[in-house]
Amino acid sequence: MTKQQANWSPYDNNGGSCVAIAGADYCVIAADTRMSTGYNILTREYSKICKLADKCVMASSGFQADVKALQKQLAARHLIYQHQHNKQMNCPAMAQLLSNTLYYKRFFPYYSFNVLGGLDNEGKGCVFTYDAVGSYEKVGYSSQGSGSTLIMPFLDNQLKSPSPLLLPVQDAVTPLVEAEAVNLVKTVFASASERDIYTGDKLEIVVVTADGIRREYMELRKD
């Protein structure tokens, strides 16, 4: 008979799905409340969406205990910038500054996968899409998470972005209007807790937009 032993891991997987749409003048970033390990769930009511400046938002799946320490590092260094250039970082700063924070840790990673959303300096929406390793692309759209593989086919069927190889570049913001993007983003969360036991309880929306950051919720199936 083969031995058996306990492996112990420095990660979990806490599970839950990330979406991010970026318009013409908003930016739509939404998550599940449901945090799990294993077939437990620990909590219904976990927020994954953190506000990191005034407009610019991020949502994070993976290994919560790792989401919480990159939000700290993240919150220190943004203070630091604030102290030494009296503004707010923009939201493409903030995607260098996480790219770089996640690449720092690159032998031993956090343990998240993000989707940052928010406005850039024209006012515009935008969405930056991470690996653990911080390697990130500029997009019109995005998920990350458990639910990811269901809900990014949808998301393409629907909202396809031209090719990056296209010459002249192509606009990467989908045509959407804001509640469009409200509408789809709640849709494609009801369709994904059907199929995803780790996605469901409750949908958490924020809207970013020039006037400032609104927040909606949506009840999800619970079992």
Second form
Amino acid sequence: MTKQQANWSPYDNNGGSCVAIAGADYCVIAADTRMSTGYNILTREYSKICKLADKCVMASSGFQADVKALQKQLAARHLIYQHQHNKQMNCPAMAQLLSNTLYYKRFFPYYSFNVLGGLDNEGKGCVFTYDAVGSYEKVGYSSQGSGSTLIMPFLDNQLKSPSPLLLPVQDAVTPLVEAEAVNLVKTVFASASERDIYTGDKLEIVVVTADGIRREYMELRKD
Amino acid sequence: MSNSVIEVPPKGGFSFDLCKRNELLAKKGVNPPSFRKTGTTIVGLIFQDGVILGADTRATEGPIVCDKNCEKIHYMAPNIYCCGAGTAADTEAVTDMVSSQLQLHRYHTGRESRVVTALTLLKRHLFNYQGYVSAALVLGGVDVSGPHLHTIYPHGSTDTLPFATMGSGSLAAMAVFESKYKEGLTRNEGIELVTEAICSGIFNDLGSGSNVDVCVITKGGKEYLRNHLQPNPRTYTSSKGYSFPKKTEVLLTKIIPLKEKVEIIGGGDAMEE
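Next up, the form predicted in complex with its partner chain in place of the form predicted on its own?
Let us now look at the entire complex, which starts with that chain.
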């Protein structure tokens, strides 16, 4: 008597890739704009990037319906925080909130693979990377989504976060200048689009600095 | 009356002995390796003077592109070509095999090969393997009885059509054909229509991509236009380029000299008789 398997799944994967890189005084967050299901394209112009607070931006790939619901939850909780504390949430605080929100649904998860990027209280860039149930870590750079297996090794090679095994503990922030980091992100997505069928169409790049948030677009392969 | 089992030599074809074991393993979570499929758009149409075949050039292994510029239009005979979708190994093997069989047949008969010959050889083979040879083909050519275009499905069924599409991008391509196909197309109109259909597959189907290959077959001969259209160049190359450090980070160095187990006696001939 074999166990009966489900004949319907509540989840779907809409594909796509996201990347975030932290710098000394900036943070670059980028994601492609293709939304797909199976072998079909649903739309070529869907933004996976969401501004959660003044200096805090999140990019999420996975099941976009769950991502939308998650963004709404975070926005609502942020509004309550603003009413109670009379200030915006800073990036590390938002990071903890996201982790708790994800773990709250530990037994029916948000199918959402997130990277959170922004500036911390001192104005230094910070990037937090998550799994679907809220395990997170502060890192110097990260990628998630269908192209992450293609992108991450290249970022490891170029940005080379010092090994966490070495002492004294070294800073994870990259020494690259903002323009170099944006260049790296463009290269990485152009390469991922060549080999990953779910990544392509257009690239949306968001740069968070002390002056504010800047948005940039680049064309990617459409096939 | 002996109790021993008479050993019968295997008759060829597949042996399904391991199926039960595979099922048990799959239940335990050990899955067989995935095949490389071409996740493709292939098309064919009949025009005024003959047949035009078209194909995209992307080969996929699941969600990853493993070949950005592969050849899906296979040679069968000087006047017959075949596009293949499905498992890449299967389409390659089956078209090579039938191509060789056709050549031997040409030597035997002293005549040009006919498309129906290739069709029958392919469908017999595929039916024999009950759909396990996962090859979906669009076969086209021109012989003494005129231009012919056929589709062949993995289970062995065939259709004879004026225009046809196969592969994961077949719906996208067929939408173009159904809107714009008409009888008596000229050579250039035909090539343009085929290119448009393949492009529809390339841009709207994630399993198809990269370039367009076209093959025009007429009574006079054939024209294989490899990479007839290349609508997907790389979008960004960094002007500065990237440097790659040659060595890996050294975390620890420890040298353990090997102890000799054998005593070497100097002198003496190597191989004494």
